[in-house]
Amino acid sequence: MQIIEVHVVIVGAGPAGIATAGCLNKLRISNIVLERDDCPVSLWRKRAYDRLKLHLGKDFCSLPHYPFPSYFPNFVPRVDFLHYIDSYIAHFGIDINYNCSVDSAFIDQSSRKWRLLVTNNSSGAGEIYEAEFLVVASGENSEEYIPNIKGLESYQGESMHCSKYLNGREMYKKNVLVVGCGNSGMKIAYDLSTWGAYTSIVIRSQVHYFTKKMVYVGMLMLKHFTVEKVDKIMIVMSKLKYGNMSKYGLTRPKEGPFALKIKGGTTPTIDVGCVKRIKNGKIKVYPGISSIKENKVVKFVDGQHAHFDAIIFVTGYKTNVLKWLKDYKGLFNENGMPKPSYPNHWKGKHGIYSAGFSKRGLEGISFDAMKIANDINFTLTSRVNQITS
């Protein structure tokens, strides 16, 4: 097979891969993006619910060197975000090879370059790419994650990961359980309730909840005040707005929302109306699931049990890096995540980089993309200077 040589190969055409390619193109460094699907940002395009919006204001979510249009709303809806991505690709002339699944990537011992064995899903043909630099941009959200729950395999109702959920049109008058209380879990529970479903939500852990305006103000305050001070203000605002929600099954963590985000990437939950519906009894809260019984009965850890026609798992995703990246130990751990912690997570040994693994959303992706492109540019420029001096 012919070997396709390029300075940089980027695996994944999500926001991280596209942002990195855009930064490289701005510096005129040749690169190619390999994407297993037939479109960019397939998670947003094919596996996202209708009501999805960016969780943070657009000022904190644009990709490098290309702000959102001024006429976009502050919290950008899914369709507008897809238009923005398409415009970004066109503006920077990003080269993406679609339907290309990377079977393996390793360091070739003779050339000391990265060699990628790729299957073209359209033709079934094999392809080989060789590059000095490899950017792993397949992201934290490569594969759906559903927890292992006793009895789930024999559940007779409808169960799905949230990537299959579009809206609650077909759930009218059905008993539906949403598992997960992050931003997407709360939004899907709210959406189901507005469509007339008898909605319940599993909230296992403590959670911070704010309006989108509160979070936006908090993000602005972080530019001028310490995290500790901003967190105190945020919690006061939340208490004034919502009161004590512990009797409804919602308790706040002791640690502040932005401190938690910095520590582990846990984003504060932005309430779109779900909390009010919990308060007035339209959405019921349950603790963790213990097991699933016959006749569509779900048993919870506190001994309660209830009948559900459908279960929607809003339980996140996991990385697939270790399935194809053979020489991963220079950067990734056994869980497929970078070994170094933020902000040093983006660079490994032997020309390998990670983009989109910081657990800091689009703002973290922009950080990664610019760091990677500038580092590669520095390496190439230094080499030219050595040759010419």
Ligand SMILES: Cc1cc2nc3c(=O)[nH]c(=O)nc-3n(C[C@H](O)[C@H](O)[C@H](O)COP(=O)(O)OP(=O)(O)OC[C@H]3O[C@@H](n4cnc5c(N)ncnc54)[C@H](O)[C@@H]3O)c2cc1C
Contents of the next structure:
Amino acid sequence: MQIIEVHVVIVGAGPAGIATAGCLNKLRISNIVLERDDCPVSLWRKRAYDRLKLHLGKDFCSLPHYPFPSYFPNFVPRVDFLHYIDSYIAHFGIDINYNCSVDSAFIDQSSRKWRLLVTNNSSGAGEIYEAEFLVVASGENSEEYIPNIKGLESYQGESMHCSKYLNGREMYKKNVLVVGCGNSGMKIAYDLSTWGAYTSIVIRSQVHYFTKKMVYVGMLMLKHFTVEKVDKIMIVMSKLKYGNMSKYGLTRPKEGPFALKIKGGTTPTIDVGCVKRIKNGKIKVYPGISSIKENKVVKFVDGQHAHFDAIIFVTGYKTNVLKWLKDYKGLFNENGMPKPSYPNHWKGKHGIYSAGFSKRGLEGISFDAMKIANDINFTLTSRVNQITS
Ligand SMILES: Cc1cc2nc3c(=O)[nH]c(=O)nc-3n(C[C@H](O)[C@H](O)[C@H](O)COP(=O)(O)OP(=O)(O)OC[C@H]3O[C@@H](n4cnc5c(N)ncnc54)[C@H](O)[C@@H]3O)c2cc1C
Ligand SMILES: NC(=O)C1=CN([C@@H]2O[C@H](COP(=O)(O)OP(=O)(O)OC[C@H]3O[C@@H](n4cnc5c(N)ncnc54)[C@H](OP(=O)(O)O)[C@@H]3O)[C@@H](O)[C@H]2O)C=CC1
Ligand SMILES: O=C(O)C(=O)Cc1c[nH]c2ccccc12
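Now the other one: the form predicted together with the named molecule, given that the block above is the form predicted on its own.
Full assembly next; the chain just shown is listed first.
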């Protein structure tokens, strides 16, 4: 089989892969992006709900060297974000091979280069790529995660992961349980409630909650003040706006929101109206689930039980890196996340890089893309300088 040789191969055409290709193209370093799906940013195009918007202000979400158009609103809707990505690809002339699933990547012992075994999903044929540099940009959210709950396999209602949820049109006057209170959980619960579903949400852990504006102000303040100071202000703002919500099942962690985000990647929840609906009883809060019984009954850890026509698992994602990256030791841990902590997470040995694995959203992705492209450029130019001197 013919081997396709490139300087840099990038796995994944999400924002991270596209941003890295854009930065490399700007430096005139040839590269190819391999994408298993048939389009770019498939997470945003195919696996996200209609109401989704960027929840951070647009100053924190544009990709490198290409700001959002000035007429875009501060919180960019999903469809505008897709247009922006399409024009980013056109502007930088990014080369993407769609329908290409990377099945494995390893270091070839004779060439000492990265070798990738790829299946072309449209023809079914196998392809081999060889590259000096490998950029892992397959995403923190590449595999849906649904917890193992006793009785779930025999649940007779409708159950789905949130990546299949578009809107609540079919849920009017149905009892729906949303499991998970991250950013997707709170937004989907709110969305369902506005579509007239009798909505409940499982909140099993402590959580920080803010309005979009508070987080926007907080992100701006972080440019000038310490994390501790900003966190204190954030909590005061949240308390002033929402008060004490513990009797409704919402308690704040002791540690501040940005400190937690930086330390563990736990993202504070940006509330778009869910908290108000919890307060006025339109959305009911339950603690963790203990099991699912017959007749669509869900039992909770505090002994309560209730009947649900549908369950939406908004329980997050996992990475798929360990499934296809064979020589990963050094850069990735057993959860498929970078071993070195931020800001050293983006580079490994033998020409491997990670883009989009710092749990810092699109801002983190831009940071990674620029670091990676500059580092590859540095390696290549120092080599040319050595030869010519
Ligand atoms: C619903 C949602 C909303 C978000 N909103 C925001 C926000 O407002 N602001 C913000 O800053 N961040 C946000 N994020 C976080 C983050 O910015 C996005 O998840 C972003 O899409 C991550 O980009 P990525 O390129 O790293 O990963 P992805 O977008 O997941 O792209 C990875 C790509 O790799 C492909 N791929 C995976 N495995 C393979 C393989 N083996 N072979 C070939 N291709 C493969 C996938 O098909 C996918 O297209 C959001 C995340 C989610 C889930
Ligand atoms: N732009 C936007 O508007 C949006 C942005 N996002 C971003 O997308 C990324 C993914 O977010 P999201 O999909 O919400 O995933 P997250 O991983 O952030 O949240 C998963 C949630 O599921 C809960 N959970 C997991 N297992 C269970 C279980 N067995 N029982 C009960 N609860 C459980 C977790 O609770 P626990 O903490 O107890 O484990 C947590 O609340 C985040 O970075 C987020 O910020 C998401 C949505 C919208
Ligand atoms: O949406 C996400 O997943 C993000 O990680 C974006 C993000 C970066 N910093 C934040 C601080 C508060 C809320 C979201 C984010």
